[in-house]
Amino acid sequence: MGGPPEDASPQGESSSFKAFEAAGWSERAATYGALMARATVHAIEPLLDAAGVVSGSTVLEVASGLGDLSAAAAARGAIPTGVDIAPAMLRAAAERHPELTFVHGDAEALPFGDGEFDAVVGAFVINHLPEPERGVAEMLRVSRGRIALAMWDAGIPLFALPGQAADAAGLLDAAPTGPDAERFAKRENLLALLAGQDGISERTVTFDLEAASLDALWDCVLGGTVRTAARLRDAPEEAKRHFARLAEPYRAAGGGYALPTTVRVVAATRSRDS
């Protein structure tokens, strides 16, 4: 008698929230092309130069998502292995690049062995780990050279303004417990990841993440995103309300949206002494 119930347990927990994301990742394999990947797109080429990424590494891709980045880095002359937890999506990446290897696996246990890849990147997954610590230390283990990280950077409007909408809308989280979604957007706590490593590097990239219509940024944040999606599913049009007049300071001069945006990308290589 007693104690918690197990799913009220930190490990219950994460099994909760995992479950929860590999399921809502899945669902949006096919909407999250239409324009989250073209923000996302800018990170790719920053991670495989951080990594070191050249013809003939062998690169891990973890949450390859739809893959291109382990595309992008096999126009490189690479050989990349693409590991994800959503089963859907690895199917999508699979269907739009057959030639390519992608495997079922978890980030914060990778099944792959010490040292198996000259570099190993990771854009946009450590905000979803429930113990990023441990999902970076996986990928330092499994990498015989550097790792990458992307991450965006804290405030921007793309992630800003549908939490703001939600507020308005007097919305509650929707998801299992989780990480603080926010927590490396701070370049600090990002950086603190790589601690004791050696080689570390940081670069900005700043770009305006353009959309046609105010519908194309809504569909954007649906299809794109799971722990925001499934906040604003109770009352989706009167939280749309407020996206479009939050929104409406990004109105671009030829028309539609554009809406700046920067991304974080941080390297480095293991410590002899770690």
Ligand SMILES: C[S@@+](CC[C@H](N)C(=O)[O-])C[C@H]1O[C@@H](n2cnc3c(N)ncnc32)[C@H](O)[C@@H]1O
Second form
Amino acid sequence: MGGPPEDASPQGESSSFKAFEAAGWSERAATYGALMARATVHAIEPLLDAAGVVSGSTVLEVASGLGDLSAAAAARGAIPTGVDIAPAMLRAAAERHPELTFVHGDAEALPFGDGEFDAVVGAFVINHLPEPERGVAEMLRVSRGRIALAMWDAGIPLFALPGQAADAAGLLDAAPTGPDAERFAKRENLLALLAGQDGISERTVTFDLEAASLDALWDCVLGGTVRTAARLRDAPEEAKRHFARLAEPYRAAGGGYALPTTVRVVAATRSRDS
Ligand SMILES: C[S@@+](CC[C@H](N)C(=O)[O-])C[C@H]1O[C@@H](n2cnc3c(N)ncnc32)[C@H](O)[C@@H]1O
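One more: the block was the form predicted alone; return the form predicted together with the named molecule.
Everything in the complex follows now, all chains and molecules, and the chain you saw is the first one.
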């Protein structure tokens, strides 16, 4: 189990957490696509719409992961750039989309100039930032148009079931001190990030995440999350038994599993006062 970070100052906590995230997501660059990217893909078109991305738009994808949102932006005729903190994710994105540009950087200190992009989007990243308000301020800074964020809704089985399985197995958090992973699953907290900006929009996207087997679902958790996977690693077999029991209500009629999943997409244009 992970103990407290060596440097317990807020700054030390933040850099320990970011290093943990960068290493954890790099380790998952080869497994993220199996199922987790098939969940996050549902946010791509709604995010591009909410950010007003059209042919010719320059778009920054913050926390680009495997780069699939950038590829969808390019398919609209836009000119995307991806930025991510995990080196192996960047390599995987570049291999998957060799014609596109992916650069290393921290969402809280974006390596771009003021107003450099027509639109800036961030899918499932805000919950990974030690200073999420700073991340949003950075997105607003580098955008001359809209910014858009996607986040999981509260309590969805994809994350509730592994959490409950870890609880049942008596497993404690194993990550360095980091941000509250659930904070922005609450609608009001997500919208509060955009308070004071103009043209705020909001929509939800609902779908069933289908998995062919329990192993596929479990592999999605271990290979598509960092903090949850760290929590499960000390007793994976016991936790998996609890997970199997908890997943029973989500068995699909035709075999496999179907997890009802809701994603919230919010967007805004930078206010001239901010
Ligand atoms: C859940 S994945 C989301 C990936 C992709 N946006 C998607 O929708 O599939 C989180 C991503 O955030 C990246 N990340 C975490 N902290 C970051 C930071 N401080 N700056 C930039 N990227 C970060 C990770 O490396 C990882 O690629």
